[in-house]
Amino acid sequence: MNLLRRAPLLAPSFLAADLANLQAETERLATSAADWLHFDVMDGRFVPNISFGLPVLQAVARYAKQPIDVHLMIEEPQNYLSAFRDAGASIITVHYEACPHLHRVVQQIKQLGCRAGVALNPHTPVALLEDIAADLDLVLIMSVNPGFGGQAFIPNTLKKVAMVKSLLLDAGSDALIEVDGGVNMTNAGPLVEAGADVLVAGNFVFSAPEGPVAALANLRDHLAGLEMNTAAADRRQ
């Protein structure tokens, strides 16, 4: 079955935004094709980089019109869940690799009224989600090694997305599949076809010559065109 019939959500990543003008970037995205705003938090421990913290999220949330999708690439995320909710997070994703008591952390996120997601690093097997899949709202597949923007997309991600889709179906889970890292016009269609529901795009959006609003519109149009072509092909069969 071809899955391009389901329109994916687009989530531009602030890691690639103009950090000196986050208010302007947030306001500009308010009228764009963005469905969520992706906010990467790095602590310099779980990943070899430091990015945004709570004050920056609070500042962005004041001007955001879309839900804020917070990706915690940090150690001991359970200590900060309520703070990130209060700062403006609607979706909170933690890493499988950072949570020895993952079920407890997922339940904590849900009790705060947020959607709960779990992220997998490129080397982490999909099968490890089997016992938690039914409790999740989101599975985030890292298509680059976490910690830095601008990395090349890992091709094995396509296979991994399909495996997650199968695991979620078997578990009766409605969790969305999100892909983060190196997403562009070339791989967006294959990712959605493999089962991705949410595409995180950073450099592709914010470094586009035409600007982020036009880049998101072009990506949306591209995916819609693929959907139309697939539907036409199905009618001919």
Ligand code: DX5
Given for the second form:
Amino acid sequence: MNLLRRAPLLAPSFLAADLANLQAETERLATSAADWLHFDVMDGRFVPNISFGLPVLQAVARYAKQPIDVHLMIEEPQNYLSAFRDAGASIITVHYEACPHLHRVVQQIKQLGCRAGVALNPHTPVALLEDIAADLDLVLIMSVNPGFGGQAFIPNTLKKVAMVKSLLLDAGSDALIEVDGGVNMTNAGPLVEAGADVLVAGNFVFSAPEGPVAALANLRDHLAGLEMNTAAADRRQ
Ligand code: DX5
Ligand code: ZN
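What does the same protein look like in the form predicted together with D-xylitol-5-phosphate, given that the last one was the form predicted on its own?
Entire complex below, previous chain first.
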């Protein structure tokens, strides 16, 4: 069986971009292998760091060619959903741990015309999504503790991705599985094989010596190569 059943989407994270040159960064991603632009919002309360918010998203959206994937690492995200939609978000992901009324928040995101995602911190069990899975467009599995770019990938994520995959199948949900944190050339293949549909990458893309456009192209080629090898192995069986 070909486990790499379709090309995963690549979502470079602006957190690692040159924040003094966001127009240039957004424009050079426009013709890259990036499928989505990942935008990390941190409030200094839900996570121990503050990043950027609505005015910066608005500025990026003026130059963006790809859908903007907004990852809200904030408390009380329900108060800001329409503002993020108006600023340019296509996908809005809230944290399970930040939403006592998660079902309502997910419906609100969808009513705004955005895709709705729910993120799980590394310690949050996948099984908690059972009663919301059918309502979701996206499940984001954190593969580091949220708050900072450049952290090491937590290996248990692979098991979690496989568990989400099976939970979504059981729920009849076609939600995409996104993985965020420490993604690189080594873990990307195993993640896709485990069921990941969207790979977020910050430092791997923006700190690459060859530059972000080449780093994304290399990652895309690497994954396509794995897919071809798997397909060839399938044919030999
Ligand atoms: C972490 C953010 C990530 C981060 C990923 O809290 O949600 O999106 O930017 O960056 P890397 O790929 O450097 O771990
Ligand atoms: Zn993120």
